[in-house]
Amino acid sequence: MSLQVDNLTVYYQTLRGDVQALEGATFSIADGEIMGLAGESGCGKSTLANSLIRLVPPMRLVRGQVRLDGEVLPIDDARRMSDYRFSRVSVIPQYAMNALNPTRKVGKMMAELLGSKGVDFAATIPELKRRLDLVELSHDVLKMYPIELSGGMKQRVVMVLSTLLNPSLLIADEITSALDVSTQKAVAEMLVGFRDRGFVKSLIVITHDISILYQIADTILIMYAGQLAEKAPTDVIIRAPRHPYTKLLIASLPEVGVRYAERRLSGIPGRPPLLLDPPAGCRFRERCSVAFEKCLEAPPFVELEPGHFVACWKELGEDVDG
């Protein structure tokens, strides 16, 4: 098993109170599995991600544990997490071409991270020429600065950059989000080549676009409000959801060749709740047509079937009376 996460609960810190952004999250990653995570805006994708890699101040570890390759991860130290960033643990951050320093030649920062984790850059030189060829930039990019790059160039750099010492998981938060139709494909695929090639041993890859996912992942984690409402493999989750949520979520999707005026694209009706004040139980249940009373309780992210998690008192069993 790659990654282990249980009962990971994250709260951000302000003057208001405590921003309940991720709550109880508990799943796996195996080994080669690609996992996608998914949700609306402010659901709790990022600080998911950004728990698992360097949880600094606003946000605050309320309990949990991670587990990478059967090792405890100290989420909660940034100074002790810094030996296992880029090494063990890598991010392609949101926003990624906006990441690299204008005031250096890509070049110039790669050894001066690969110099920070003690690698002589020199050595490797020849698998970083491999990689660029991998990813079709030429080699004359370390000799260039950001600005001299195209999104799409920058991108490929950053991929790059983040996955030359082989972490064993790496995160791709929202990467083809400002990118071409062609580019986002591009990308997309260089990801599962890297998983192929054994750069990095399992990834989660972050993103609105659930058609990236579908032709990418192995498996899909859906989030709601800071908790996760189901996780099944790829297929599963496109063709038989079970969360009411999830449901909506892909019945929300426009579909190839369907025209407007044969079916109009539906919403989901009302808004996900404040987290610094979200109701108890269940945070969809204010919105789910299937809400009952039990639903004020928070229901446990169960195994329905092999690989099929679900957190829905509904599809637990449960009926009013239970």
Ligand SMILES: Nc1ncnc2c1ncn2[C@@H]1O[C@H](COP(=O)(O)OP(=O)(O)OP(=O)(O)O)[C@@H](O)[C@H]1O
Second form
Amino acid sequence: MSLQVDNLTVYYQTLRGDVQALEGATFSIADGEIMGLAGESGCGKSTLANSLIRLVPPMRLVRGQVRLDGEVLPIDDARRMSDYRFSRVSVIPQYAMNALNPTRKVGKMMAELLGSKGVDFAATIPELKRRLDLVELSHDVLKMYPIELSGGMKQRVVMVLSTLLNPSLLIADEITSALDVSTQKAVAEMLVGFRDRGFVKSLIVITHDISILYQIADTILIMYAGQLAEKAPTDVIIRAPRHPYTKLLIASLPEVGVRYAERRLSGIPGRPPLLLDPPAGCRFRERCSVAFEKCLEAPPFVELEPGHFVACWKELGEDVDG
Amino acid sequence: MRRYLGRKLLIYVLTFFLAVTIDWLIPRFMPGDPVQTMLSRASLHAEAVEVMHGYYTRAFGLDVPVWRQYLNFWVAIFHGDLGTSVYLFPQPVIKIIMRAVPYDVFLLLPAILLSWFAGNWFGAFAARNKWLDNTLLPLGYILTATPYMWLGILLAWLFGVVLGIFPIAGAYSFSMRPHLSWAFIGSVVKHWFLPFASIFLVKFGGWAIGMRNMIIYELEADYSHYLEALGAPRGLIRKYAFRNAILPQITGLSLDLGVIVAGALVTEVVFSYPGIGYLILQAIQNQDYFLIQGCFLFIIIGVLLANFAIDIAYVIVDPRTRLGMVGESA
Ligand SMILES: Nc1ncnc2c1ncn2[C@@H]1O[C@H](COP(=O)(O)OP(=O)(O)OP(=O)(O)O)[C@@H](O)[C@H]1O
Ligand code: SF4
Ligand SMILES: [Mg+2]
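Next up, the form predicted in complex with this ligand in place of the form predicted alone?
Shown next: the complete complex, the earlier chain at its head.
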């Protein structure tokens, strides 16, 4: 197991109280696995991703533990965590277009960053150039300022830089949303290429575009209102989902390729609950057509079949005897 | 690059032309006849006034058609001739201005430079120190928010009147003639200190607050968060933030340096310090339109030159301007 997350609970502290954006997340990612992470806007995808690499105020770790390659990550200790960042856990941020210091040449910035982490930049240059070739970037980008690069070029520079130290886990948060369709596909393919070449061991890919996940993800994890709903191999999620929310989510896609966030889930009455004061129990209860009394308790995330996890009392068979 | 500077230069030339034209209009549209004003001060006989009026009208070049006066004005400018003062007749305006300028430079250059260095250093320091941020920064806000006049008068009252440590008027003791001696230099420094300190304090607060806010803004920028996510040490992130935050401060500094020639009107008035600001006040009080005109012209030229220098300097320090000029190169 590359990554093991145990009962991870993270809140945002605000003046009006805690926003319970991630509640009791328990799941794992295998070596070499590309896991897609999906769910409506605001369901806590970025919160989960950020907790694994940069848990800073107003985020607060309430409980839970994260292990990477068997080692516990000090996720809420910024100082100790910085030793793991980049080399063990890395990220391609949502804002990759603005992720580079505008007043530093790309190569110089890389040299200073690596130097500050005690890595010999000169020794990594041949590998860096190989990887630039791989993403079809000219070596000249190293001598340019970020404003001289197009959006897609900046994106690829960030991809190469983020994975340069061969991290065990790479998190890619909505890296394709600002790109046109053909570039999206190319970027997605590059991520798979990085995994196949062993630049990264495993990947979490967050996206609003299920077709991208269909194309590259081995497994998909569905979240709803801060809770995990279902995790299964991609095929199973698309063809045989078991959680009522996943079923509606998949059914509402007329065809693979539509961005679900852009249309309200058709046929699901109501909206997701506010996470400032979420209802106890299953947070999907209000919108669930098969809810029953048991759903007032939070359902556990249980492996019903090998590799297929579901958090739903109905699927656990609790309604029969309950 | 060349085209960019060429375009800028054209704009400056146009601005200069317009500003000079307006400046030329000032005495001609002011109420009252400057020559008359001057003559009425000396109580003369009616015929004497008649004769003198003719003489002075010729002396100020007011006896030719308006369009000629305008052309002559331009010709004179290029000869460094800003006309003759009415109030200090017959001294040339340019000479009076040149006598005042060294005081402005002596007062403002150290105040601007020192406050810039100290303020930026302090602001950057406060941005990462909670305690300083909470205690001394409000002081900075108070300093910059204080009407300058009050601060000047307060300082003059406290150190000049109550404590009697510093003199509060003039550039050196009235009982002295300028000469090279320790006593004279001491007197100059003593007279200089309060006006200097009042400007320094206000500017220091402004720079410190600006720098602190800019750094905090830069530390919240995407590139800072990315560096943090990659585990870069605080030092590197701060260094980048500082370098990017200092860019607008450099613009501010050069703008400040550019208006040195305009003097510091309020300070010079409060402390009767004989720079350009004080000179303008006197010129206005004495309705010396030619002196006012000369001062303004001098300031226009100084500010435009300084701004042009800033544009060039900025092209050198900020790659974004440098590259923005040639358009997107993908
Ligand atoms: N800084 C913050 N302070 C308070 N609440 C926050 C903050 N950031 C996010 N939240 C809340 O936490 C919840 C989860 O947000 P998160 O950004 O993880 O959603 P997401 O699934 O990534 O959404 P999207 O698909 O729009 O990116 C949301 O309800 C949001 O309102
Ligand atoms: S636990 Fe209950 S409310 Fe939640 S999805 Fe299952 S049936 Fe619906
Ligand atoms: Mg997000």
